[in-house]
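The form predicted alone is given below as one chain in structure tokens.
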Amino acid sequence: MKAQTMRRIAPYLFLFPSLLLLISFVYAPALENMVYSLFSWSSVRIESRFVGLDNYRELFASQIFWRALVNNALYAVISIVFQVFFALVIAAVLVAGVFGPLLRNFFRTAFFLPSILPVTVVGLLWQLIYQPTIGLIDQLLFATGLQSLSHVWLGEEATVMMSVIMVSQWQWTGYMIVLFMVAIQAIPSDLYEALRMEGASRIQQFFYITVPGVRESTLILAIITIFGAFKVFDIIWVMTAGGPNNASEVLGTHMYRSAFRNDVSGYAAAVATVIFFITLAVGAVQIRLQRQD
């Protein structure tokens, strides 16, 4: 009887250390942050004042918040296009043997290399590339007679957000390509051989074998990409700090500025809570889709 009891509780004993860490460093801080969002408080004052949902009312009435939310959504959509769909296509081309082994390894390394660079280095590098007149992009435009397309890329509201988003795609699409290559290589080669014997083209093989074969990986990578888009902070802060005129503001920079620049910590906690519930909703969608599969 004692041995049977030990067998029943053994799994929980193994899970306990991980659960303790999760509760201590994930769930408890998230709950504590929600409580903080109901107070008006400052990092330099001891006293705090309960304000209920006033921080959320102020948040949802803020134009900067809605602009930041739209920027995050735009970031997510473009990231899905590049880091999921384009990455899958490029990975399929590399695995299909269109290029020889030497070229395939070269492209795989070249695509993956930006993802191992520190974000600060990437941000400063692309600041130089985006420099008006003397930057690489404007130099190429002038050299090809397209100087009318020249912009102050990081200084104009119309171009700054897209400019920063494209830097992120440059850095992370290659990482996704490598992950998709691993997933595609796990598909049995017999399936491709059978379809080739039926006279199917490479495009038909891609849609009938590759896409269904990596469906689960595609879902997981898409969710990870959306998570990253709504939690993005570092590349925005390094390149533009949310400017000009809040044109590149995202939820992460809005939260940081509220907490550490404007010292309205309760409001910043409300922003953090919104980010938490957005990512929680995305995670719930992922679980739902995986259960359907």
Given for the second form:
Amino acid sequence: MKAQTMRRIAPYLFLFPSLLLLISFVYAPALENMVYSLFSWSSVRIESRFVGLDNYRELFASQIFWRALVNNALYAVISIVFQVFFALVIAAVLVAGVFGPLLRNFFRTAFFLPSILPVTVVGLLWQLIYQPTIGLIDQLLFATGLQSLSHVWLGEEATVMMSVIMVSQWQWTGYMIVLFMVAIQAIPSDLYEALRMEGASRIQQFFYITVPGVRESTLILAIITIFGAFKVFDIIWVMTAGGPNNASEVLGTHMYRSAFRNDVSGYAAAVATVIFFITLAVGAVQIRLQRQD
Amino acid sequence: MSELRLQRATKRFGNLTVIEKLDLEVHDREFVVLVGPSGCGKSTLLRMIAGLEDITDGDLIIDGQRMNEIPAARRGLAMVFQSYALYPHMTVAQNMSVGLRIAGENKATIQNKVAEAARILQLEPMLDRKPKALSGGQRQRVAIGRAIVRNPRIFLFDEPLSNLDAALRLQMRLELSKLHDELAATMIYVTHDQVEAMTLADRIVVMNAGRIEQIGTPEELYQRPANLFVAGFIGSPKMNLVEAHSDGNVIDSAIGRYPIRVAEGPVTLGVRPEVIRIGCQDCSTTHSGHVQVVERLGANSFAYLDVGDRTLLTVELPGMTSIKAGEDLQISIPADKVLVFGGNGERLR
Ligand SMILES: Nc1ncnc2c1ncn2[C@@H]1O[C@H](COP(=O)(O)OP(=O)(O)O)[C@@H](O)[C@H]1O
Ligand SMILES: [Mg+2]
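Having seen the form predicted alone, can you show the form predicted in complex with the partner chain?
Below is the whole assembly, all chains and molecules, this chain first.
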């Protein structure tokens, strides 16, 4: 009898510590943050003032907020194109054995390498590459007679966001290629052989077997990519800090600046709440899609 | 007309030679079974024919045309894989029609061919299901159906029944036999199971270590195996193989003296379990043995006899025998049923 009771409560005993940590450091602060977003307060004063939805009104009226949101969306779309679509295609080409094993391993390692670099290092490296005139890109443009395409890549409002986004693609696409390679290699090879005997080209094999075969992985990787796009902060803070003139602002940098530079903590909490609900919505979509199988 | 010829076909993976200078002819409408122990190169040979492996050396000729450089899809062959290789996200109908769709056949033709294959294989109620929702035997049929709709010159099978349980295997064996007659097709079938080979084949090709040991009808292989390997491989339970010595006129062994004239030296006698008689019929060759184990299968039984000289003899007995372990038994072996293999393993008589 006693052993049975023990067996019934044992799982909860195992779960309890992590549940406690989750509640105290994740769920409670998230809720608390939502409460804070209804107040006007500063981190250097004790008193705060209830303002209802004022912070949100201010937020939705702010041009910077909308620009940040658009930048996050752009970041998400381009990341999906590179880190999901291109990565899947390149992974399929590498797995298909178009190259010999030596060349394949070389490509895989070369693509993977940027992902193990710290974001700060990557940011500084690319600041040098983007330097006007003396940077690698401008040097290449000058050398090939295309100097008319030259820009102050990180200094112009028109080019800064794309420039930073491309650095992220450079850093993470290889990582995704490796993940997709693992997923593709789990597909039984005789499926490809059977389809090859039916006369399918490599492209048909890709669409008939690879794509449906990695559907689950693709879904999860796409969702992770979108999460990342709406939470992005580090690479932008290192490279441009949201500038020039807020042209590369994203929700993350907007929130950080509001909280720790402009000291409008209630407003920053409202930004955080918006980020929270966007990622929550993405997560809900993921769960829906996975349930359909 | 579909004829296939392999001439001095060789396959090497790096330094490893898997198939060595192999010659084989498969005739129109023939059911040829490649049989041999695991790892002897059967799948590799079939994949060379299919076009899934390059042929290192030698020629593959189908209907008079050299096929070595022709891509798999244009050889006019269809293959059924051991794993079935069904596309998991496609329905049964889609699985069967994918080749036709790739070839750009029109919808009506595709539908007719799929319906015809589904009728032959009794898959009609399952056309809209995914492979996941099918039993092993049904998946097997879909894989065969996929081959049928392509109307190939030659069907290739790589151990298609080895993932099925025993009862289903027997049923599918019969269905494959029927299918071969119904389609009047040329089929090349790989298995490691000699029972499948014996029951399905017009001709059996016994392979060992990348070479052909013998080609022949099931009866030829059973009655007149070319060498010790084939003798030991074909037949269940195995042929009794007994070490013996020839003095040029008489062969002396643990199961008696036989006046068989072969060259002097060590030989091996081969005796099928069913030719051994109980009791003293031709008493010149009567011998006694000690029964160690008896297996009663119902229609027949097998007794394992210790005849001395560390030789265990399998004897087939009719029905549920009353002979028990521990008894001593008189046996006689008609001399004309004894096969003799020379020191190099080749059959001498
Ligand atoms: N792609 C390959 N690379 C190297 N060795 C292989 C390859 N495929 C098969 N082999 C070798 O060839 C031999 C025959 O294999 P296989 O044709 O699969 O045998 P079977 O089908 O008769 O069991 C085995 O020793 C196997 O290890
Ligand atoms: Mg095999």
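In this text, all values refer to a predicted model and were calculated from it rather than measured experimentally. Positions refer to the first chain, counted from 1. For the two forms, the rigid core is made up of the largest set of C-alpha atoms that agree within 1.5 Å on superposition.
Under a superposition restricted to the rigid core, does F277 display a Cα displacement of 2 angstroms or more between the two forms?
After core superposition, the C-alpha of F277 moves less than 2 Å between the two forms.
Distance the CA of L13 travels between the two forms [rigid core superposed, Å]
For L13, the alpha-carbon shift amounts to 3.8 Å.
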